[in-house]
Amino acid sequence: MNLDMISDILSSMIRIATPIILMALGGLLCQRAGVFNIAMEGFSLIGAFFGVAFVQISGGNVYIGFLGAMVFGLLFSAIFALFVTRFKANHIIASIAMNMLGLGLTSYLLRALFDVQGRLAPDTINKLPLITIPVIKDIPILSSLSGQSIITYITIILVVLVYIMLFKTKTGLSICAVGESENAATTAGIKPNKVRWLVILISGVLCGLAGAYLSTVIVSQFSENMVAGRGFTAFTAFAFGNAHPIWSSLVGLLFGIAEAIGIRIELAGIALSPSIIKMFPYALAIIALTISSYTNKLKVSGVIGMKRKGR
């Protein structure tokens, strides 16, 4: 495997991981605030549909598509926020309901608004330009960071901003406080429901952006259920990354490179199922989560603390 091939795989990894990281950022904010959000699949599917819908309506303007996707991602997530804050619905059941609603609603709107079934390809779409970074474009390996969509670079900036917000600002402290102890947060003058509304709406916007990236940048069309489990992959990413922006993003890249290698194997016609390669991150996540759960159990029981005192 030469350097050019490695650079190509890494470039594909970044493109594939971009929507997963965007969803994971929204999900980990919810997790930090004590909201168990697995509705990212539905949020992103809404974003994917309205991203293409607004591109079609605007005559090919992809920026209008992204704006529409984020707005409707926010509106759709507001329904979820209403159920889990106002009506105190079970987070898991509400999430499953939102995913099912997203799938059914996009399929219905596809027929009702555009009179098509299965998929919608815009008549024209002005693709986002790829940004070339002069300093690194000719350097092997590092060249994978060049020639990406502007959304990818926005995602990198968002990872840093979410990290700063969570751990360096008063807003982040409020989010973490609500997730740790709602009663203690209330005593400190924080309004838990307000915080939860905030993180869920942010999650909706980020998932809407991720969905629009899938439908307008990666495939240039919307098809039914096209998110295809990426919302659950994003959940695995931030669960494995301990709801930390940096670690969750690295896990997202791990999923990205597994899929990129799987695609390469499939194109090369190698007698190895790409599914085996794609399975590795999930197997690693299960192992890591098992170890983490076992370690936490030992901490709760005091076994680890006793060992340290014995030393």
Given for the second form:
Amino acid sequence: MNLDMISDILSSMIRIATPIILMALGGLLCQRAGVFNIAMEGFSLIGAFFGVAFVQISGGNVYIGFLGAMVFGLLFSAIFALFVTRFKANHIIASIAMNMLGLGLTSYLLRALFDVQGRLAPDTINKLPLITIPVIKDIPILSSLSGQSIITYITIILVVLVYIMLFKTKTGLSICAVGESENAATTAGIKPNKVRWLVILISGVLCGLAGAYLSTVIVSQFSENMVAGRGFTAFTAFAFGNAHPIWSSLVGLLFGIAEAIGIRIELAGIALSPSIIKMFPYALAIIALTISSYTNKLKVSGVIGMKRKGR
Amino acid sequence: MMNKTKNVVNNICKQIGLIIIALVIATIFLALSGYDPIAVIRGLMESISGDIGGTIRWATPLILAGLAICVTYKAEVFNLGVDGQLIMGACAGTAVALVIPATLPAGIAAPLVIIVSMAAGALYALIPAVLKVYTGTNEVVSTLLFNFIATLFLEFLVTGPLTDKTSGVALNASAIVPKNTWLPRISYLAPSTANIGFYIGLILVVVMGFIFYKTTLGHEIKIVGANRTLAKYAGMNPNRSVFQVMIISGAIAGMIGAIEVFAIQHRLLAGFNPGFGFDGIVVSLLANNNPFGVLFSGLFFGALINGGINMERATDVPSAVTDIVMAIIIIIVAANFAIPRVRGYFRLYRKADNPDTGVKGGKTE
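Could you output the structure for the form predicted together with the partner chain, given that the previous block was the form predicted alone?
Then the entire complex follows, led off by the chain already shown.
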């Protein structure tokens, strides 16, 4: 195991973790506002599809792809927001519906708009440039931070922005207030539904971005159900990270490294079935979720710390 | 009694209304994307009426999945892991079927593999139940994650230990299971793959209905679902109910896996499960989580899915339309927004007719 190999693994860790962190950022805002959002899977799938669709329509322009993905992520999440707030639908069931709709809609549009089945690879695609950071690229190990796509750097900025918004602004206070106690928030003049609309729409945009990243940066095509549970992994990331932007992002990196090491093992040709290796991130997610739930349970029963209401 | 009948009629009207709304939205959607909706509907109707066997074939797993979901739902537990459990059931059943002697009489071999599948499904459902009860892990997310692990495990089995070594090409499938484990198909619906699983589904609908409405077990499950604290003070054990519903649900899921393998595919295929677990949620929700309702909504969705598949074969309309219809139905059911108006209309109507029943109509929930 030499330095090159380590920075190689770290580099793919960051690449893999970027969409998970983006989804987790949106999800944790929802969690803070008391919205149980497991529809990130569906939102991202829509983003992944429209990312590629707009690249194809615009003749290879990836920026239009990202814009389209974000717009449609926003529109799609608006349906979820409408049903969760206006019609008071059960959050879990509405999420399931959105995931199903995302899957059905993308498969359907693939046939209806592009007349292909299973996958869509744009004829030409100008991939996002990779950005090399001058000094960092020469430092061993840290060099993995350089040479990433611009979305990764935007993600890092977004983590900081979400942190500031959540803990240093009035909006953040409203979000947390609605999640902690809806009645108290209403008494204080906050409109809970307005706050929920805001966080769900933000999560829609971020998931759209994450989806387009998956389909235009990591690979250059859309394939059916390509998000493959990353939305749920993102959920466990912020559940384990206690809905804190920075901790959740670190957990996202943990999932990234699990997958990166898995890919490395697969490439090394160790006699272990690739299917078994692919289980690692999911198994890790279950373990992380169990640990965080257990500590929360202890908190709720007063063994450690104060009670924090999740929902 | 009169009132009960009226409630049932009212409920059925509600659900039919929901279906109509979903179909109207889907039709608008079809028209917007450039298909001729009238032709699509006619094609759908023709493929439904011309292929009863196909409807039964698809309705079987849907009815069972609907039952698996509705039992957990009664206890306010969300088992989104039916997909994983049915895969694990199929894996275990196939593994056993491939090692038992082929000379074993079918009367022993077939029930044996079904029981093994059910046990495997139940065990796999038990893991999230244990995590939920002892560590408070949210079963919604954990069961979802367990689905992915089960899918990968299936992939591992059919490309590794259980792969078909007799054929030269890599098929991502197991060897054909011995004939003594095959479940019989329904002969008068041949050549479709409608099978004895449908009868099992019918029996289970009655059994579940009996359990829910006539036994202490069902009563406890409902109380636990309605109010956990009350159940505790009434001397019930909510945790035990969580285990019970998850085991029942997992066992039914395992049976779906067994039916898919031993009655339809006759081998373990990598992608044999098109997502019956999630379809089961729609089936159960549309049926208002009533086992008898599950029978009818299962048949309805069976017809819809089969019609979609036949239509995709005949025309260029993608069968994903059925997924969209299902998603619209589930979200409308969840939103409940079509219902108050229908109910309000009925109540008004009844009040004018007979004030007594009008008041009691308020209890419909």
